[in-house]
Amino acid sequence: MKKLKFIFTLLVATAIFASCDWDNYDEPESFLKGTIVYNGEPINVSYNDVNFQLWEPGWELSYPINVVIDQDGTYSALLFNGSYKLVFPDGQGPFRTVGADTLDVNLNGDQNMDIEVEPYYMIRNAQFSTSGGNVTATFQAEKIITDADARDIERVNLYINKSQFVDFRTNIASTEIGGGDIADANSISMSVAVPEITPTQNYVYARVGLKVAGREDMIFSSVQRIDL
């Protein structure tokens, strides 16, 4: 019995310093911020859909960290300080990077950093008005890759939604053109209707969204309130 007792108080004994251990790994220290950018520029997308990955060389066995843009184009991470390799997964983004593929990013306290790329298309001058139940969105549609690697737009589409966070996802009313309804891409309306909100509020948030073929993520203007 007292054997037993031993070897249970030595377990016990084992767990609480193998805990006190692990409680003092140390924590991630430095901030890594900045925004997605085009001439300086915010790249508005959808929100949780758009990331980048840092990759830390000099593991064995690397995993990637994924870092998620946010709807206005901003970022943020919580790193250990070190050198980091920044790329942008195939297929991310309604944008392609800039210059190398890969970005060299050494990070020894809190870091800004904008990360420019060059979109597909940017959508300029977006401008919202309400009348008569109805939300309208006016704007322009700006072609900005035309190279080979152009793309035609897919469809433009206006979103409407109780709280800041609009896309396909969430919003409450949404109208859609698709791109080849499109007459003149430098003057681009489109029209919603209100519908009826519970609780009742007296405004919405609203932005237009394009989409180009072969890209899966969009790109939005800002999100604008609109009082009803």
Given for the second form:
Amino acid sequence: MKKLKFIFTLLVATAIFASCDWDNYDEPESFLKGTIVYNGEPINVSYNDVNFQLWEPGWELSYPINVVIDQDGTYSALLFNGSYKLVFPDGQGPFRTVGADTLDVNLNGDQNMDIEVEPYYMIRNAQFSTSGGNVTATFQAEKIITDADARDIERVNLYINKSQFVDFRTNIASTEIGGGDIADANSISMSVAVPEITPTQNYVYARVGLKVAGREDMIFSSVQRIDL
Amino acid sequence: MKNKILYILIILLAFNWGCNDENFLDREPTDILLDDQVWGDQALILSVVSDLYFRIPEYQSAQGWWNFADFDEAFASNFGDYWRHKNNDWGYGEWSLWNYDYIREINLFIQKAESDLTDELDPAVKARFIAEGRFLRANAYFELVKRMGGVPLILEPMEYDFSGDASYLQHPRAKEAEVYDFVLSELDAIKGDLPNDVNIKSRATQGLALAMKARVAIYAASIAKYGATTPNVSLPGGEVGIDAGLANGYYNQALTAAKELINSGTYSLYNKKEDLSENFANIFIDKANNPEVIFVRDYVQSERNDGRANNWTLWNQPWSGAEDLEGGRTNPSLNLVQSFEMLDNSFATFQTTTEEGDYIFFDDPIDMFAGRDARLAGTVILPGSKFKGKDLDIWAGYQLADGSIVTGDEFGQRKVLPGSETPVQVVGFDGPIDGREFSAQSGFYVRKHMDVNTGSGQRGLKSDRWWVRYRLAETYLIAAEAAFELGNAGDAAGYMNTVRSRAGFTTDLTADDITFDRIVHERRVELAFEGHQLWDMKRWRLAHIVFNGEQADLTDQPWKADEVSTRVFGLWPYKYHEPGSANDGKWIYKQVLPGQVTGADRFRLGNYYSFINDDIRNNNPQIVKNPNQ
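Now that the form predicted alone has been shown, please provide the structure of the form predicted in complex with the partner chain.
Below: every chain and molecule of the assembly, starting with the one above.
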């Protein structure tokens, strides 16, 4: 009897240990990383707003994996190895896709992949300066798409914030010029007064954004730290 | 032994004999009713159709106060709901609906009501049941098209043939305009079979068919007209978006239906009380001979939480006079309160300080709201007013002359003021206390739909007041909007003035006064807390402009339709304390942003038509995605 009990205990214990191996799948282990670029230059957008979808064909039911693009245009996704189809949903981003609207991605181990797109505008030579409690930005808005798809500038904004997240949602001050009021797109200058910051902080982050008429997402310059 | 075999044989034979009876296994069920039992009996058919009425999908209603805090009408004074003011975006799946199980049951109802099962009934009764089924189906499709755009129009109960291939059951989405046209034509077709009786409120009537037709047509018209401003919110197949050329046709339909209802004289605006604010509040709680209300969801008092009793009063009663251990949840925002005009047709925001920066003092807190639209006090419980005959106690603390504030963090807390030794009450029993649930954190409580009967705020009883879905004043405003859009501002002014004179306005608006902003504004104040806001903002394509995600300050132009309003603000009264001064004991006000409001609402283009989830599209690959998601 005692022996039997011992054997049973052993059996149960083995069963428990053995099951640890059974019910665990391998975790995804391959990184797909890269940047959304135009001619090699990253496209800056607002956080959590622009995304693309990865679809893995071959399954009975298909659900997309949404990959969100970071402020500076980079993205990264941890995935299983396999072949995916990369699609930008309609209306995403301040750009249009180049060539085919679906990209094939064969993932086998970590992979770096920059995605080339064509923005409606690019913000060039953004310079920030500070004087007398104001932050001033000068930049050029270069029209990239000039064919039938060309769109106007709805407005340009200068945003400043305490942290590195700078856009229309998270800012402590902003200023705006409507698209019709831009005299020369090659030399836009705008400035904003820095409000009082609590707790005191002797620097802010700034960037300028451009809203393309009829597109939801804005394109930005890169975020810059400005010492006051 | 031989005997034994004989016995067994006899028993077996007995069984065999029993089995011979053909009907032995064919029994009448005792726990369900069969088709021919149900469909031969009017009372039973009524219970089937009332279940279908009971399941009408709704978004903002008495069933959920919290949805009124989703936009800028109200602050949610409840611990579990502060997130509504901290989030920024609405998910694309928000307001999504795909209730084809409900539509199937309605289709079955219509099929059986039309079949020979009901031949025994009086033909008029039979026709009425069929018409009610078709009304419910039209309403279900209206609820779907508001949220999702064009959806598959399934008008018969579909059966699966177990062949292993279900693709014949898959139907593509109809055009958005086709769904609206279907609803409009159904309402026309059934109108004649419905009774024309002002006292039928919870079942379909001719008045309802007209009121609903006006509403459906004005939605389609404004989507056609204002959809042109958001060309991205459309699909190439027309499943989303209506051609701008159709706008005038829909406006005409809306105007015709609204006029027919108004001119029929069956309904009239509620005008029973001398006090215009009380009169306005009474529209929603007077169940006896109410001439204005057209269609409601009715309730009874009940201790159960199964949706048969109205919780609104329990949820929202002022804390100082609460009949149970809860209340005060829906706090109307200053954004809404300041939208109510002055009685001379002018707009004014609330001034709390003079130009020099000194406080403006009031002898009574209610004086701040003097001279405004009577609908304000009928919609909102204001500081210094009464509810259920009891004075409200809304004040945030003592303002001392040196600029400091003495207040508490418990309802009606007592503290010692400087220069005194006896503790006194330093904050109201209704708050406002920032972050304290059930206190009036915006400075206001909601008055609309609040039952004034004793006991209506008790969990064990709750309220038997109804939820008003259609009322005549909305039809007047639809007539005004349609007439205005068709270029007849004079008629529009007439319809608006009828509604406005009931609210105490004595100077009529003229044709020149009627603008799009006026129409939007009138609906905002007349129909606040009646579940119109989301659909209105969507059909005018204003939602992405007004809720644009920027941390905007409170607008000082409440008459403008496209002013940004992403956060809810409050207006708090304080008692002024400066012994010896003439102002001691008077009241001042301060505009506040409740501490829980950290996010700013952002309505993305992809929110205009809700996400059709991947399961639905996996099951039926013919369903196309909504735009911008």
